[in-house]
Every structure is written in C-alpha cells, then in structure tokens.
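Take a look at this one chain, the form predicted alone, written out in structure tokens.
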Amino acid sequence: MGEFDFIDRSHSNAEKHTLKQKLFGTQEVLPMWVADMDIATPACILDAVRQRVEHPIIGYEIMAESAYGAQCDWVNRHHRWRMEREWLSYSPSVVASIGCAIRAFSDEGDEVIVQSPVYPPFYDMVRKNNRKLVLNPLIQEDSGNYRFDVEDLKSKITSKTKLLLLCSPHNPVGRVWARDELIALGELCVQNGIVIISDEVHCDIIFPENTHVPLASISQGISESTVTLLGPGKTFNMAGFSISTVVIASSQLRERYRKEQHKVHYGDGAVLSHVAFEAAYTHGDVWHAGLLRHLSANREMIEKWCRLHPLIGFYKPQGTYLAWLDCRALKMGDRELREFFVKEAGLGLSAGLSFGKEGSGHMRLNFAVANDVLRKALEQLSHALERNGYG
C-alpha cells in the first residue's frame, strides 16, 4: 500500500464517520468536511510514539526543549522565520489559543475583528467570550480570488477595538496572503494598537507558485503586535495528538497571556503528543514533500472537473487541502444546496453557510484523500447534476 492510498476509518471512532447520521441525517454519505486527512500519518511519527511507549510508565512529562528546537529549526526552514524558544509556549489546540488570547488582550465588551467568511470557531471564542463581533469581510473579485478589504477595516476601527483574529493560509478559501497584503494588514493594526491572533496552522500546506510569510517575521513592529499560532496536526494529520504551539515575541505580550494560561492549567501536555511533535518536526520533510505533490494532484483533478462542470466554481487554493466550490449559478437556497449534496450527490462536506453569510452558495471540500475517493466523489457530483438537469 502506497503512503497516500486508501485508508478505512469508518470503523474507528472518527469525528468524520461518527457524526454522519447527527450532521447529514443519514450514513450514506462520503465525509469530506472535517479538516483532518485520510491519509496515513507519516510512519516516522508512529514508530517514535512505538519506541515510548516500550518504556512501562506513561506519567506526567514536560515537553522537552529539543521538541521545541525541532519546531523553530522547521519554520526556519520552511517560512525563514527565526523563532527564539522562549517564545513558543503549549497548547492543546489553536482554538483553546485563541480563546485564551481573547481574554488576555482584551475586556468583555471590547470589539474583535473577524475577516468573513471564515473558519467557524473563530466567531464562537468571540461570542463566549462576551467581545463584541465586529466583521470585515473580505473581497471576492470578479476572478474568485478574495483579498482584504482595509478601506472597510479602517472604517470599523474603534477605541475598543482590541483585536483582530486573522486566518492564514485562509480557510476555507485557500489564499495565502502576500507580503504587501500582510504589510499593510499588519501597519494598519499596529498604529491603532490592535493585537493580531495570527492563525498559521495551515501554513506548510503551501502550493508551488505559492509562499507563506508568517506576519510576525515581516517587522519588528508587527512582530511585537502579533501572537502566531502553529501546530503540526494539520500538516502531518496528528490533530489526535492534541498540541499545537503559541509563539509571542513581546515579553510584555507573553506575560500577559501566560497569566490567562496559567488560570485554565493547560499544563505541558502528553508525553505522546512530545514525542509525536518531535518526530514530525525533526524526520518529516521527505514525507511532507510527498504529502505536498499529492495534494496537487488532487487540486489539478478538481480544476479539470470544475472546467467541464463550469456551473461549479473554484478558484485554485494556494494553500490548505480545502476546495472553496462556488455553486451560486445552481441558484438553490442553501438549506437546497446542502440537502442536494447529501441526498443526489451522496456527500457530506461543510456548508459554506457555516462560515458567515459570505459563505452563502458555497460548498468546502476536504481533498485531503486518497486519488480514487476524490475520483469516486466528484464522479458522484457529476451524476447528481445530470440526473437534476445540470448537466
């Protein structure tokens, strides 16, 4: 079996396969919602999490500082940033980040700047947290590329306005955001004395004509302004392993939220998830770069579909394993939209509905699978918009 085949998790007890019948109403259904991939992890993780566990105690450890060396000499590698170790700190996850960074840079009440559409947490840590929602969505040109709307953004910005959450690589429409958008993004916050939640979790999920910039390593200014969060669960499908990083390179910014870290006690994690983290970090370049052609191969499919199917739009991600599909010219409502790929098309992906009302007539599709799941779904979807006319 190659790395990237086929691989049955409807036997597990996977978040994807378990919820079908709660989201979809029904079993029958091909789950490609979910953000994580049906793709093996890399076998370098695995067998380093073999190897600990041949030790007979799995008790409390704090994650080693090579773990952490492992991360910083990565992202050097692959974004050229140069993180110092003593400003990454654990977490359990990028949302638990960022809910702690909301409380820690800002008051109840205080406004929070989310770009829409985007990532539904990002909406809900804001809402629990008792800020204000403030939305600066963004712009769809005519091409289906989105980009910043700071015209909008400068328009909204208040004295209470304390943060702005920013998603990148973006999901669910797939932009890396070039260096000029980031500059003038990360200027516009930094004179008005906003801290930007920079969420880079997809940032290794990068396409050839494509190149991340981490926001924190574009200035000395924006760097101090910013709190970045990274994680390998997306690039090396570990999400299982619960553990992420934050990285803060403003002391007074780092103390500020280790003093709201410190009231939940995240602690230092699983020993596990230490050595997972390390293991991918430190062995998983050849197969991320494996990973990274396969993924292509899967966009290039769905982008010859979508041309013989032109009533489905996409615009190529650059990067994420997510597909943004536009179905605004099947003109259905969307309660329609999503009952039409559940039923005729036998697929349950993530309404675009769920990440804001600009997600309106959009679908996302998960094409983090194996070649011939992707095949047999869109093959699907082809017979769907046959039998209904859209052929």
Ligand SMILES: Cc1ncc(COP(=O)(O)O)c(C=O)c1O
Contents of the next structure:
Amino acid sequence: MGEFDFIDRSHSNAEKHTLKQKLFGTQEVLPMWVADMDIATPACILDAVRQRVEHPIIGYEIMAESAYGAQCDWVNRHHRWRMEREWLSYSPSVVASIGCAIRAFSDEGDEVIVQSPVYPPFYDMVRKNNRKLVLNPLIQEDSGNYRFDVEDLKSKITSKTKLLLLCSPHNPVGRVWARDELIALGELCVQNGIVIISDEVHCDIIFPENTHVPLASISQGISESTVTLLGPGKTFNMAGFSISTVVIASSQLRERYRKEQHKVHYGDGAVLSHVAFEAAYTHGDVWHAGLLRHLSANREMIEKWCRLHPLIGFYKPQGTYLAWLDCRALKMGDRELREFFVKEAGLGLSAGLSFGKEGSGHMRLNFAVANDVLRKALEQLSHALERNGYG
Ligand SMILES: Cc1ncc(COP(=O)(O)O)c(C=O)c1O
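Can you give me the structure for the form predicted in complex with this ligand, which would complement the form predicted alone we have just seen?
Below is the whole assembly, all chains and molecules, this chain first.
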C-alpha cells in the first residue's frame, strides 16, 4: 500500500513481543494477538505531543474542554450521535471503566450478563468484583453469522440482574450490530431496569457497507440506561497513552458512576495524553480513512486465502481488525490447535477458548499488520496445513 510506516517493534517493549515467551513458550512466533497495530501512530498526534514537550513542565493538568469537544465532533461526524459535553468524563482505561461501572450499578452477588464469546476482561471484571456472571451466548447461524439470543436473554433475567456488558462492535467475532438488533436488546434491558455498559472502543474500525450505531443514540429511553465507553486507543494506535472516555447521558447514573470513580482517584490523567487525544480527534480523519483502506485489503487477503483452505472457516468481520478463524474442521483439541499454530505454523494468535467456551476450536488473528507480514503468516499456515496432511 505504501500509505503507512510499518514499524518493526521486536526491539521495543511492545507487549506482542515481550510476552511471547510467556504466552507461547518460544520467541519463534510471528505475534498477531494483542489488539494494537504495527502501524505508526499518526504524525498529527506525534507532532502535537512533540510541540507540547517544548514547554518544560509536565505537571498536573486537567483535560481541555476543546479535547472533549473534539471527541464530540468526531462522534457526531462519524457516527451521527450528538453527545453533550457534560455526559463525558476521563478514564485511563476502558476495562477500568467497566470495573468502575460494575461497582457503581450493582452490589456484590448481583448478576451481570455477558455475551460469550467475548473479550476476556469482561469475565474478569465481573468475577473480580464478586458479581455473578450470567452467560447469554451469541447464536452462530449456519452462514457463520453471529447474532444476539434475545429469547435466552429474556429467560435469564431475574430480580438480581443489574447489568449487561455489550461489546459493540464485537471482539472477537467482528459483528457490527445492526440498529434493529440493538433496539431489541436495548428495549429489553430498559424494561427490566438493566444498565447496559456498551464498550464501543472498536467503533471506528468499520468496513464499507456496515454502520456503527452507538447504542445510546437510538432513543432517549435506551440512552438513559446506557454507559458508553469510547476511546482513541484502537482507532489511532495510541493505546499507550491510556486515555478514554465514559459517556453517561442520565444525570442520575452519572452521579453514581462518578461517586465510584472518585474512590479510585485517577484524577484527570496525563497531559501528553490529553494533547494526543485532542490532536487525534481533530486532525485524524485522513489518516483514519487510509487505515480503513489498508485493513480492508488485509481482510480481503484473508478471505481469499480461506477460500483456498476450506478447513479454516472465516466469517468476514464487519468491524475490528480481528479475524475469528473457525478451525473446528481440523478436528483438533484446543491445546493441540494452539500448539499447531505455535509449533507448526510459527504464529502467535489468541486462542479461541480464552474468549469463553464458545470460542473452542477458534483462533483470533490480528490483521493490523503490513500486507507482507500478513502474506507471510498465511504462507506459514498453508505450509503447516500441507505438512500435516490438511492440504
Ligand atoms: C473490546 C475491548 N475493550 C477494551 C479494550 C482495552 O481497553 P483499555 O486498554 O482502554 O482498557 C480492548 C482491547 O483490546 C478491547 O478489545
């Protein structure tokens, strides 16, 4: 593509490299697991940070109103949702916000619904906060498409059910939930007094013909029951700045959330992150459009490869840069599958089982890498399949 700088991060502290030994038992894997990219963070962000460093004091600062304004404008421009400034507050991490919201809107022993398979910290936050995890697994249709199971959800709601954790778009299955699906889910939660924590951190990685609908933009009723988590970390490959926002339209929920947030005292974050955040949402449009072109090309490459290797099932993700590979036709156990990817294919992917038992037999591949790196990874996988009689 030539549009981006791809960075060799093997001599940095990048998690994808430093944790190779621990996760895969070897250094000899091409790491394609943790959800960040090998693409340089946009120059507009790095320039803004460089400029800020010209000022010799990096002290306590509060986030500028213009930074929140830049995010509101971005969300309105890209997702047609008019957030009001007073709904927003700073958070250093989306996962930390999930934990905080769980404590704010439920008590120990209350039930929290999670739609499996899903990003593993969803489970951790429920368990570590001593709430009861209630699974509402996604349904997989014969086409490979995943959808909500609203009937199952209805049957699982009790007087103890206080929260539902929504992943939108969904990591790992790549669904961009459609408006009517979100309405059905949202209305059911409103009717039952369930607060929805909507993690929309992947909302800017959406492929053509799909539209991300912010849950809270659907109706006043749903908006009043929703806590939306947003951030520039995935969109602009700037997770290391540890900055995101919590968006709550209901003043009552906002007050409860902020009371809980004050207990952990993470203040207003770090000044260089504020600057990076504002620059991203103000100047990042052109870079972002290029990113989507690059990721679309990689998504096509995987699709073509899977057509030639029918034992690996692939339901094209509608959003996210994560490919959810269905390897069940290889008929391996989960441990064997993982070892096959590491030892035979030399690939460090996320094991499907880590997303819940519904992820058994799957592997998640992060395709936010250079085209050449992806091609090499797929070649390694082709050779491994052939060598082991799956060709
Ligand atoms: C769905 C989802 N939520 C949250 C995060 C992490 O957010 P943070 O680093 O801000 O805690 C990730 C990272 O992969 C993610 O996929």
